[in-house]
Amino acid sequence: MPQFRQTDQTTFQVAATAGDARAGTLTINGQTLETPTFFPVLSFYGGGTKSSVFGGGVHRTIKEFMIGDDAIGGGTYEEYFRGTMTSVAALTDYGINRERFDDYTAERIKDREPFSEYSGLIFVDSGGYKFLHSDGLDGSDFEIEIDQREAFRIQNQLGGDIVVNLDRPITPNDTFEERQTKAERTAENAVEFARLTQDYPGARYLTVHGYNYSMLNRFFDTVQSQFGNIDISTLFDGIALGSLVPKKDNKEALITAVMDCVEIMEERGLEDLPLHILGIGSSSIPLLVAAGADTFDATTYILNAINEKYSVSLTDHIPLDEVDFSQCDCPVCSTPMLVDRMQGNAEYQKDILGPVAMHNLIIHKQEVQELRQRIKQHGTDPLINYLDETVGRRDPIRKQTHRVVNQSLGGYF
């Protein structure tokens, strides 16, 4: 059995609450993030080399923003990258060969010269959602069978500040027996992960899966049964709720999952741990923050850009060819060279859509910052007013907004 955590490099402190919503600070190895916060998903390695910031299409341009590269005119964008998410599974998204794979995993990301000035937290997902379908890492001319030990080896080699166990996400169409089997395999991995990482110099999160109280409670029971009498709150630094991506457009289902997970964490003495939501962003964030979630990750800021969608809020986008860039004062839209590119005046799509993705990310970060400020104000009215002024005015979401206000924020009166 794994031993209790002996290090105290990770702390999560709640500074203010508004109903179930929390605002606080997450500190890992001396680096602090204010919560709630959004981790932009980023592929650090996309098939290229040092000279191309390790390649990766629009991801490459985002990395150029992250490090203030001359390719995007320099600039200071560090504040938007104080936490980033990447995945073991992303290593072969671009069909790299085995030699390139070995090079990418040979040293920590932050030890690479292009990223040497980057000081943000890197959250390295195990990639279980992808391995579930592929049974391993598929490169252009190699395959690696991924198990818990191999997944952690790669997370460690990449230098993740936050790492999670290799999980087996469920799907909406799974049978009861399939979900139980996946829960048991995830729980077995969690035990090995806890053993492998007991001296790891970073935060380690436990992944959990389920869509409602009964499913999540059974999942926690399955995990706890593997650890026997050991209190799992002493082994992990956070909880990561997964399997929600197939339900990303179903706000009712997302809210139920988060509310029920929060309730179970309280019942099991895990309420002092941060709750991370895997793979969910955009318009869901305000409602899930109100329901008690602390951190998020998603690729939506990039995917929307690739689809030529320009964000004006977490819930609204306009087609790129209809944008009046003078209406936005973000650093991207205030830079004539980047505006010129977004208007289509560049040879490569990454140079046109990369700045759009960066703008979309800035909108994400600004909105989440506003949520933090609302939570820190007195009472629940500031946060309720924010929800009413934003997601609450959209017909498809209004009903769920009222539900969150009534169940998580104490109601309207």
The other form holds:
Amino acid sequence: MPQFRQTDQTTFQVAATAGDARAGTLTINGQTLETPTFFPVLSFYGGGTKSSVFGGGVHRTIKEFMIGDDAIGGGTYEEYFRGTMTSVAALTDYGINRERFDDYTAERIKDREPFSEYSGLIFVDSGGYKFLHSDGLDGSDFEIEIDQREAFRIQNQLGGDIVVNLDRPITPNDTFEERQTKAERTAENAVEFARLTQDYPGARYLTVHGYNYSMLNRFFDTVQSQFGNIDISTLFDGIALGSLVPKKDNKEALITAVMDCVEIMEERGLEDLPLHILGIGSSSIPLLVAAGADTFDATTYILNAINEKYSVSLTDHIPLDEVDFSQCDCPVCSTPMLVDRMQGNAEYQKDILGPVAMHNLIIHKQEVQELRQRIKQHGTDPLINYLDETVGRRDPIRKQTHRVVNQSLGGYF
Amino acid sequence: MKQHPEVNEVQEFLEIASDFEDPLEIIRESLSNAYDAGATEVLITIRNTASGSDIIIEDDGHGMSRDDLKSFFDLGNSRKTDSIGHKGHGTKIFYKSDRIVVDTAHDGTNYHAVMDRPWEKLNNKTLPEYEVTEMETRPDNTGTRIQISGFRSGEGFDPASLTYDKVHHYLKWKTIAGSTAHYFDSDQREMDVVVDLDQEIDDSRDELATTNQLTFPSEQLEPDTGEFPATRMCKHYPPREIEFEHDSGTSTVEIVGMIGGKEARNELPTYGRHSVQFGVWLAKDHIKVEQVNEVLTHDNEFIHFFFIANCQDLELSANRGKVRNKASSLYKELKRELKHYMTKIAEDPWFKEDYLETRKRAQLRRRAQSQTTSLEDRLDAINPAEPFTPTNRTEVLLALERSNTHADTEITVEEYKADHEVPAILLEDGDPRTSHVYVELTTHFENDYPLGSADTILCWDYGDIDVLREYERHGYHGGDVEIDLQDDRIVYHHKDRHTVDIITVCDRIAAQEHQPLTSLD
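Alongside the form predicted alone that was just displayed, please also present the structure of the form predicted in complex with the partner chain.
Shown next: the complete complex, the earlier chain at its head.
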């Protein structure tokens, strides 16, 4: 068994707790993020070139917001992008040729001129979910077989501040044997990942998969057995819980997975690591924060915009053509030019829906900030009241809200 | 020229008094009036006299002034603003009687008011009159005494139908004596209520004494050790005041209640059928009006819950039997708020995990116990010395397998679908045979099943052979049937000829038992 470098460039400090919920700071290479936090998913490369901020439709407009481009009238939106999420797999989403792919991966994102002012943390996912089906990156005239080494090479070249091992996500229909095989492959990758990242300057997260205590516990056992008697808590800077996307509409399943993962992390001495939930956002965030999750990523804010849905809270949105923009005082809705575009006065959809996505993201971020504030207040009541007045008012998730209040926050009575 | 619409006063009095059917409503009105008059004690006496029934209500309140007394007899002229009786309708129930006598002492004056034959006069289209006599009295001499003689309900008031139990339950469910106000207002004055029924009406006790407060059975959070451990469990949910918004502004609902098992619930007074009185009650003046059990989600049985949700902005029908403003946004939002709150209660771990789980586990334990008993009975019934006899189709199949050990042919069961008309597929020396299965062959005919639907009929034995012979004699399903027990087959002639083999397991096993003998040959 090779020697592994112990992690030392990342710290996660919990400043306050309310039941199982916690508020803290995540510091990676001197950059600090307050948790709980939401990483907006965005594609840094969307098939275009430098002049189009590397293209990508609505993603392109989001990038323009991120860097305060003139195309959106400038403005400072950096505070909403202190942490972003992208994926190795997203590099070829737009069917680019090999030449452009090589160009994209020739330089770290933050070293590229358009993003040179950007100083947020970039979480680069390994793309495991996509590779499970294709085993490779598929461009218009090339294909790259992806293994742990290749996945990490690209994560490294993009300059990810947080990187994860190449994982084999599970699906709800997997048999026991299929899950076990995937766990073993993920565990093997985790060992190679730990070795490859020995000198990596960013944070290294371990992906874990399972829907309940038994599945997750077995997964951790499988990983631990690959590492022998080396304590994995010294090798990773965070845990990323995956495979939940197929269950994104089943709050009960999400809560169970997170609660059980938190329990196992405590039992295994991993409770000091931040817990990231891959691919889950929106209305699940308050409940999963209460259950003990620290960070999230999702594309919901963009997908909703593409479907012409304008967020009014984490849980509610209204059709774009019914919006009264004067009711919102976010920077997007306070800019007449952007409001004009959102009202349909632009040639391209990206200009109409991009600001909507940005608005949606701001709403997301504001609500997560509110959650943070509630956790920092005394006792569990502020957080309970928040849950009760937001998600707890929605019929389909009212019971799940009560469950979290009862199980993670000490209950109402 | 502008004109006022006119009111037929007599008709109005008649209509309103007619709304009240239950003589107990007299008591409800009187108790509320007494409480509003600051009374600390009320005595209700009901006597059966030769000329009818007398209902007497005495309280030690501050009495009525001349104006109060006027309001008492007037219609729609209440001096109250926010409590029961503010419509000025309630006391009109007294008009359904032969005589009303009021004695009330207030500020050094005693008023004696008498109204004769009010009901008779109203029915004769005359407005009844009352006469008031004033007398000086000591200033500290206060209180009111109302005597209603010859009260009649719709079918005539029969005081004999009243019992202490009935009165008690009515008091606790429908009057201020069942108020939950004390949970919200710690200064709420306690008022003793004593009911004295004529010995001829109910001689089970001397009197009934209670207060103006509804209290819940004592809390017991832990299960008992007996066979029904959850039955006395009980948890109180503290009073909560919740504000909610609706189209006309903001209102408050005050909710308090309990969850409890059957024994705990039995400690509550009963109104109507005990089993249906639980759930969530809407209340006004902290007195229950009607149930809104739909605010509990469908997966929760209402019977475990007893919650009273008071909202002063509810409007009631004149006899307080129903909520009148159900079409309002207020009512809709109130129900939404209650649903929200009741889900919290229903999701409380004590209810879900401690109480319901205790209940469920005990139920399973009881069921397992009865299973054990029946298993013991079955084991006792088995006597290895007696020959095996199947009692159902599955046992016939087991017996068939058992018979293979030494039988000439091997027959195995390849498939068995109990709910199918032809339930079994057998393999006889490797050939598949579709088969009916019975304990007795006669069942096939008794069940009226066709004879062409399967290759074989598997049975333990034939059953009553004479029954089979009768089918042979009369024919079956319009055809001739020949049951050849010698060769174990049934030949059926209708349009075609069809043969069904009979497999009698009993014979196969008998053959096996006799085999050692044959081998001696």
